[in-house]
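Just the one chain here, laid out as structure tokens, in the form predicted alone.
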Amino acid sequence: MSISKIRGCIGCGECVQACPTDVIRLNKSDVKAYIAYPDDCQMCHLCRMSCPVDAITISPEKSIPVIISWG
């Protein structure tokens, strides 16, 4: 298992939040968010579009498109 650091994080803590299946943690000695279960990911785009300083991007070889539902 890989653990991909969030470049540009200023630790707010907003993706951690925003994960539906938790994937997501903040590192304690430098309060820093790092994707600590890549294959648990599912690809919401709910971490990318709560992140306020834009740190987290999506690689286009495994990002699905975004579909909203309105109603």
Contents of the next structure:
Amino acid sequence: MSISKIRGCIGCGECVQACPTDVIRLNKSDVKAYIAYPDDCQMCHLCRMSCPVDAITISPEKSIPVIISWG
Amino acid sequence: MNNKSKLYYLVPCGIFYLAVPLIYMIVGDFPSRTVLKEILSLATVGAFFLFLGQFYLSRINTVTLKGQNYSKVVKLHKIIGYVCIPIIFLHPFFIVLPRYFEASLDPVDAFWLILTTFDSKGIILGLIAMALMILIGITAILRKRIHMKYKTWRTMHAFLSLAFIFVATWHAVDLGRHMDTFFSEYTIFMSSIGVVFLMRTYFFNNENKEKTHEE
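For comparison with the form predicted alone, provide the form predicted in complex with the partner chain.
Following is the full complex, with the preceding chain placed first.
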């Protein structure tokens, strides 16, 4: 498991759309994101990068460095 | 009364409204982040708890402030208010500020996304709390310019503060990153103390009410 916690979610749904493996879902009752399928996380960091309030934590010990193009 | 006893009321205020929340944030089981993010979080939570402490540092607190020089207490109340309002006003910017230093969503886009997520109860509560806080700040700064009796202004200030604390506490508990069960209960408890002070002054204690209004 790579994605570990979601705290302070505002329920914008950006992470749900960003996740390529459908790990995150939006809880309809409290309109907050939750980790539905943690084992499917591929550590791509797209959810973390798309979250406007930086609510998503990815376990640092299992995380791989993200290579970003600056060009 | 010696100096020690004059400042005695500041000790519980400092412990319960500043030290306990900040220490809990530092030592609690929360995801560790960059130093900048942690400092901004500490500033925001510290300012919020000092707001809760404003009920303690006001004339409605006739319990622990009995025998104190109220003008000094009110001076401290004003200083805290004028320092904390800008911090709380800026805290939505604090959330997106670290985005300038990391590879992620554009800070302006992130800020706009936060402000326009109207599906979120926490965001709506935050916007209402922000409006109330600005109203409290403006009416406090312009108190002498708005044609209002002091007693009326103070009652208005108290009830605007009550509304603000209710909405802001709900917002904090709903969206706060550090709001686990203990911290949520602690925040609600500390807010309730202020509400009890206010209710006691304005609704349940006629003798005290008259005394407070005469000052």
